[in-house]
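There is one chain below, alone, in structure tokens, taken in the form predicted alone.
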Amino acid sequence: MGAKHDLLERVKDIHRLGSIQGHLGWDREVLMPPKGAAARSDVLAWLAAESHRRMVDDDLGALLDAVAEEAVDDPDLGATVRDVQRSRDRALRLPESFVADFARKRSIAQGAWQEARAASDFAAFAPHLQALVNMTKQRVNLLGAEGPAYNALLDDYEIGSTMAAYDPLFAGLKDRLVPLLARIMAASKDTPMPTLPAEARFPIAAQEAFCRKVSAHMGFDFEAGRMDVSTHPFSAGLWPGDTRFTTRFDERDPFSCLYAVMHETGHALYEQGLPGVHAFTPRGKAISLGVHESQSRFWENQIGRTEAFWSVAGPWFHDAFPNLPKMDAATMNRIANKVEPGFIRVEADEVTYNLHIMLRYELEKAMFDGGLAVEDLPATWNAMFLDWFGLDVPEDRLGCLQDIHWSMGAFGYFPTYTLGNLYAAQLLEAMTHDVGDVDALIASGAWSAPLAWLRERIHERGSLHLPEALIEEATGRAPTPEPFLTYVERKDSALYGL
């Protein structure tokens, strides 16, 4: 049928091969017994191996050089031809072995990493993080990057991504939002927040009703999906009608698991709406983890920390908890805004969110080329967190143990969550231009319209655009902090009188 048809079946091939990767890698988070740890790490290293080899066969490349001057013409297949190639480059520079061997570790390594979380243990896991250290520097030495090793893993995550724009982006996101966080914990000594009654207690079976009612409410699709528990909250598209995300419960705080559910279901909501036309090649899936993290957090933030949310989701939110006194969207709207320095990431507040991502940026950067020994990160972590946002931090558990995703291997991920924020602030405000007062949608139930309008210039073009150029076309500008920074001014200076 010709080249393009028998290098896309070659591509599908390769995808179905990581799709089932991570089939296996979801059990290993939700169903997986303990005992089954080595050999699914066995299993996920012979399927990256395999995928390898696929990468790199000479067939392959052959047929990439075939359809090269179709793909100029060819919008959907250039952008297919854009991602293979890129990744085939890269893997001609890995040995089968390394691969197979890192994707081995780092199965290991998420194991060790629960175990040790759970116990708040940093000595326990340290061995296993320190072989992904080692591994990953082995890594960007065999793929022949010039300059910091960091930037070649901020690469990995979002194309283009360098140090040299990070620093002065961070730089310039931290100037403007310490001095808010200052002036609204002034404001909050003489105005606290409402808060939820301490002696409350939200059963989990209630919270999973009611956030399952809340994400069926923004779109995703129950009978293409599902909601499980994790020990950190992640989504996964696996197959086309197959996307899951996980959650989890605090009984004390309902809130934790609300915001997690909406956040994952932002992500699902993208893995839902990418054009199945492509499925299973590069032009169908997500273009980046900072568009993706738009995603997540433009629900979770743009739209669930609004007055405009609580006056639908309030009444169910009072039915799910029959004992819990009655307040107005209002009151509700002030509790999930709440301004607040913590430990968590995932649980914190959109002031300081972002400070968070600065520290974690900070120290990966240390960790690859400042000398930053694994030993000491736990000490390091702990000094900066104090000197950032005040607080002592008690345990591993509620500092350098709490993400999963050094024990993935994902180092330079993290910043990739502030660009999704940046991006989400710039989504809202062009929606906002087409549609009208999103809020005003909200409210009367409307929550289609927003998905709707993501749907059009985010999910169905898929990986057809970088993420700069997706953002752009979306928005009719270039991506920029402005929009984020001015509407969380204007927002926490609303809620907090400044």
Contents of the next structure:
2 protein chains.
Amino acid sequence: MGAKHDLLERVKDIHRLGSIQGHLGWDREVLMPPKGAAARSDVLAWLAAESHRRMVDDDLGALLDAVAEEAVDDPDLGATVRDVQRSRDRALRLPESFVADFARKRSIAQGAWQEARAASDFAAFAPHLQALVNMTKQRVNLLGAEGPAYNALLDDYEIGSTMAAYDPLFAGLKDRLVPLLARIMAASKDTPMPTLPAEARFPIAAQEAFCRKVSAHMGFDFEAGRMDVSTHPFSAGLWPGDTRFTTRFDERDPFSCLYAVMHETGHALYEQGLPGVHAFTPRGKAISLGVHESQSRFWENQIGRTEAFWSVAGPWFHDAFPNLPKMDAATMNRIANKVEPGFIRVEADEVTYNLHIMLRYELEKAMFDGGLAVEDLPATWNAMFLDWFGLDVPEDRLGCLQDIHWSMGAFGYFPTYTLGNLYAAQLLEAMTHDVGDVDALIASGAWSAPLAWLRERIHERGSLHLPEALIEEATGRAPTPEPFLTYVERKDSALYGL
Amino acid sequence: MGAKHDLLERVKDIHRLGSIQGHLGWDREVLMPPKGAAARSDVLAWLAAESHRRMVDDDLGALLDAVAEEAVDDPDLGATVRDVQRSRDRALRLPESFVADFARKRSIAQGAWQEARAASDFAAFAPHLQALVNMTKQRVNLLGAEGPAYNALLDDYEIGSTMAAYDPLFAGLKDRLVPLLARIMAASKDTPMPTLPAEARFPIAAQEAFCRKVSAHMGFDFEAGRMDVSTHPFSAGLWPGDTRFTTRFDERDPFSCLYAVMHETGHALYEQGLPGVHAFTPRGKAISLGVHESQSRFWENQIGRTEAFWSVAGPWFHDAFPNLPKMDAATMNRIANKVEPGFIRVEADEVTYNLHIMLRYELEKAMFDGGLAVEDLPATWNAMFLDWFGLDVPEDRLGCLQDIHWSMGAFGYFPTYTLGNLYAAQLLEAMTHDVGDVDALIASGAWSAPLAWLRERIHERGSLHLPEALIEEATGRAPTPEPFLTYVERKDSALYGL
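After the form predicted alone, can we look at the form predicted together with a further copy of the same chain?
Up next: the whole complex, starting with the chain shown before.
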């Protein structure tokens, strides 16, 4: 009891406010009627200010000091202290007026971005983007971070990450993905991948039932969570015992919903597997965006885009859509793995996806430390895109206006997606070593084995270890892109007969 | 600005916490997965404690004192000060430990009641009910109320109400309703009321579309609210611009959903009509349960159970259920107005409904000030029920276990339902005086006229006036049961040819 108890009570209060924010944010995307928007923004800002006030409270600082020694020999407490100290240090450096002003500008910029994207009018968004870049630079200054501004942003979204680590990682990936893509493109000229019949329609209710079955088979506990619909699929670990994810439906494309559901279920399984005993403290929370993305990508790609998966889910799929011509697992899997350069990141295959990320990474670097002016962003984007993807961006809606992140002031976020892809492949490799051929397990219907491994190695750890240490403990070696490159090269060589 | 500004900021904070509780409570009834229950109870209790702490804060007291003089000439501020002072006085007298213990006991009792009701086993519920009665008496003592305990409870749910007011009111009602019921029963032996065909089925989707149409026609703004499904229909004015109500569906009985929707839309229209400029302060809130119920009952009964209503909604109904034999408005209205003594309050018609309330009122009086022991409740209930309704209660599930209120410790709540019935009839009378024949307006499709009148006389007033003063201002005379008795006697005389 004593200081530790008091500290944890205060920390839980802050995290309860965070869960409430999460819940009201989930509701906003899923249920809120349009005229509720103003009051919702107001209360979310109020909750943020409440959290800020509690985070900078002197008594919290005193309690952190009081438990410092105890935390050395108490790793659970240590993880919480580490995280709270980091959040508190930042909160103390950011005046409440700055935080409120930044939140307001982001909110305005998001609205402007939605309109600009719809009209494909970058000029209408540029002043808002400029304001967010300026405030983000100001924020880095306020935080007193040393070195390049972009490093501070990277660290914001994935603790400990730097350009010094990303630069060689991305260069190595690019060196092998670009030639792989060229070989795939050449091969697919002769033997094009199959597709679902263009005229087929997939009723929403049948898609929903099929996707719920897949999600439940992955291990999602529907007694402890929900699946709903929103414009952009997302997952939210709102409360212990209440984790929710969303999807969307397209009557022409059942894979859009299926892979969104597998992706979001991957995130949601992580949340459902977090240690409840540490609820409302950092120790009981997911450690990072990169690790979170490893869970979603693992299920979406390493499991979902395999012949083994389709050998089980294919019959369910055909039961759901009885009018569809029968296709075997190999064909379904080839449809799901088509590689092709395209404009849109979220629709990209496993090979080109990371190139989309690297392009954004280079542009963010240039905006924050390389002198790239906001007004020059579209031209630079389009030139790089032509160079890397061989495609001419016809309008900014399909180029630099496509993602929501910048309009939210989330600079430095994108690279965590690639980390997720790399971690997922490394986890698959280690899992295979421990439990045997994962494809064979999936084909046999024993989907609980991969989940049990992830539960033990990742989920139950919460925020005990920092991301790289967590991956190293789970897989026996430090994070490396090699498993991903081996995985994707082997997979596409087989699919495309390279 | 100054003290008034500071006071209102603090009051708004407390009401924001209240809105969050309301939202998470709504979600619990409508969406929450079962395993989320524990965390939900935890956070709701935490929010209640947060509110309590802010309500008893010394600085709030100082601000109330500081604005006391200003409030004399500022009725908006005065209404807020009156309400906050009342809440604060109560909060100050109730130790936090008592509040938490009472909340826990209520929560346990609710679970026990659900099981006891399912098993029709009063003995299993009795110890919980006894505990709640005891704690409620203790609460009255802590509040330091003078006079009989039950008066304090009545005042809790409808400010200013007392047994001295209810006793003659209820006696007067009973004196005319009991003979009316006897005459109706006698008349209906010769000419039974029509019913919907027993074999007819009403698809849920068609019921939903029909009910949404009725609700929208009543004036509910679906851009500023939602209709969802829950076990027990309810309405919640969660946020400015976001008011939600629920209903339930029975494939055999479309009137169950329709009149739930009209009832809850009545509540929701009140919430949507509250003055947004006073949001998050008592001045901007509904004044009382009784007035709230007048809005729901007005639309459900004074509007919804009329031939005029069915002359407009009947064609919609038949469009929704094309296989149903065509029935004219008079027939539909007779089906909707069947009078018959029954065991269940929430299924009761307009004549017997208030007898259900009076029975509970008498029993509550006896439990708190008349020496009725909890263990004697079922026998007493059943004896009174036989006397008043001529029906022998076969099991307590249909008797004293039917309502949730006592399991929530809500003693003194029931009489507000009858107030709502009386106010609704009095409002109709005054409205007719002001805008002309309301039936004619409804039959012509001009449903906005009654709403506009209610908006101006009731909704926009918020908590400016106490309930009786509000009704008096709106109708030109103090609340009286006469309009209700005239209304129901006239209506049923016509329907039953008395």
